[in-house]
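Starting off, we have a lone chain in the form predicted on its own, written out as structure tokens.
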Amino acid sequence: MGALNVGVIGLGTISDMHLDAYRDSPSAHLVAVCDIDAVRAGSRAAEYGAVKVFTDYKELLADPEIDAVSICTRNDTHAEIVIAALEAGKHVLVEKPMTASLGEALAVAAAAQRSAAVLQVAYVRRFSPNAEVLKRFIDAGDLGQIYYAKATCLRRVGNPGGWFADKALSGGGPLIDLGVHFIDICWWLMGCPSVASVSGTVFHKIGARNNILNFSRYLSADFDPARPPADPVEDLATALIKFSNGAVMHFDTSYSMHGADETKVQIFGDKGGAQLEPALEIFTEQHDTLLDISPVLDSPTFSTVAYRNEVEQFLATARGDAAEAAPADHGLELIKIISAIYESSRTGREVVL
């Protein structure tokens, strides 16, 4: 199979990463774009050279010339579009989270099992060079058994507003938006063990902080400070996740908090440990001496290279040239964890899975 004909559905900010990667890939022809905003769809088509423009995703999926799609729409639309795409025989790369709810995730996983097409969830941090290198060290046994992981993604003023800020549309706040990345990267590095139980808490203390001046931040394409969400998302989430093999993960994430912005990912094994973020370092010992190893990489931390790697992996899997890297089952497992954290916070109890 040669280069695939690709369409991108949903042309908000994150779609830029997909559009750029497809345009530059020798394995893809970016032939179609789709957005409910006809002006935006036409503008993106002209910018990226897509010859087909749609405002209805169903019309794009009905086009027999399109082999694969990226779905970059609002969280609450993922399940419907993914299932329709799989049923139409299209290979699918869907932005994280796979769905906005557990019920939808179960339906998507079932649809993926029924379909011969590939479904890849956009857990992009797996494809950054620093993560790929660390995974090779772990898989080779250099860190031994991984028994503990810690991840933090805290933003002082980070609520994007728009649909991101409305739980009915997003499924949640920083937990499902940012936390899904950091839970996933730890879980993946730990070898994807099955989850035993979850204890978590989410806080609604500060709000979106749209009053803050002179502070640059990412904003949703539909951000409107005059239209507050009907069902605001949480400010901060924290959780302890226990796995059936005895390993444990702790993480926290925020949109709004009084403190410094921080991103950090750490993995601990019985032969060595590692810090993935803010930059890759490996910690071990030899000959009764502590060693700090700093791998020499063009991108020692998470970078936009990851998006291109993610798309190339998707295209290779769709062609049958590579094994699945982030399948529907992984998307389902992450939604199970996130749903359990929200449930634990609501009930004040540990949730056993």
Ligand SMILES: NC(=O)c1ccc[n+]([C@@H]2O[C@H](COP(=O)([O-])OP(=O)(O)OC[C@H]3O[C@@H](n4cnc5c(N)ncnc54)[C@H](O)[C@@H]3O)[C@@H](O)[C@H]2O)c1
Contents of the next structure:
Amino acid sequence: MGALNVGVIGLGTISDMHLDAYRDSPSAHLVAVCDIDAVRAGSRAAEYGAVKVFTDYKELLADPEIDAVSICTRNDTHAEIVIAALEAGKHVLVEKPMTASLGEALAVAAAAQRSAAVLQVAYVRRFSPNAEVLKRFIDAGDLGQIYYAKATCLRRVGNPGGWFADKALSGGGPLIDLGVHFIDICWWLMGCPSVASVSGTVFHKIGARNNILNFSRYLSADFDPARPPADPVEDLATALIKFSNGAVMHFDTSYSMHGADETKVQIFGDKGGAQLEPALEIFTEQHDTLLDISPVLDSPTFSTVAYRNEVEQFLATARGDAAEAAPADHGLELIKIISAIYESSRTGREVVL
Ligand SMILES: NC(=O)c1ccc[n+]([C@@H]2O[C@H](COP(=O)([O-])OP(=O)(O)OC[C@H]3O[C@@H](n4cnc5c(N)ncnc54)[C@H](O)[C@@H]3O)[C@@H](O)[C@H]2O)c1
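Shown: the form predicted on its own; wanted: the form predicted in complex with this ligand:
Every chain and every other molecule in the complex is listed next, the one we just looked at coming first.
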């Protein structure tokens, strides 16, 4: 099969990564774009040379020339658009989180099972070279049995505002937005064990911090500091996730807190351990000697090359040339974990899955 004809639905901040990757890929023709904002759709089409411009995703999906779509809209629209795309026979790369709620995730997973088309969830951290290298070491058995993982993504001022700040539109705050990446990368490196139970707490203590001056942050396309969210998302979340194989993960994340920003991902096995972020390092022992291994890579940190790798993997899977890398059931599993953390926080109890 030759290059696929691709459309991108939702043309806000993250769509650049998809548009750049498709434009530059020999395996794709970027033919269509769609956004409910007609001005944004027109300017993105001109910028990227897309010949078809839509403001209604249903019209894009009805176009028989389009083989595959990226869905880069806000979280609460993912389920509806993914299911419609799969039913139209289009291959789908959907931005994370797969959906904003557990009910939607179950519906998407069922639609993916009914469809012959590929559904890939944009767990982009899996495609960063540092993660790909670490996975090779793990798969070769160099770390042994992984029994503990620890991930932190704390932002002092990180709420992107707009729909991200409103639980009804986003499904939650840093837990669903950042947590989905960081819980997923640990879960994937651990070999995707089944989840046994979850305990978690989310805090609403500080708010979105739109008052902070002279400090740049990622902002949603509909950011408006004068419009407070109807149902504000949490500032900070922390959780302990236990797996049926006995392994445990500890995780915390924030949009707002008083402290220094921190991003750290660590996994611990009985033969070796590793830090994936901020930069890849592997820790082990040999001949009664402690060893720190620093792989020599273009970038030992998370690299934006990951977005291109993610898109190439999606195109290869859609062509039938590669195995699925982040399928719907992995999207569903993360939404199950995140929903259980919110439930545990609400009830004050451990949630057994
Ligand atoms: N992988 C990552 O690193 C990463 C980073 C940021 C955001 N994201 C995810 O990407 C998605 C989009 O985030 P963003 O930051 O680009 O948001 P954004 O607010 O910047 O852009 C969303 C765009 O979607 C458009 N839109 C909304 N509803 C639509 C519809 N029904 N049809 C067509 N267009 C529609 C909006 O007009 C807007 O242009 C979210 O799910 C977010 O979680 C992923």
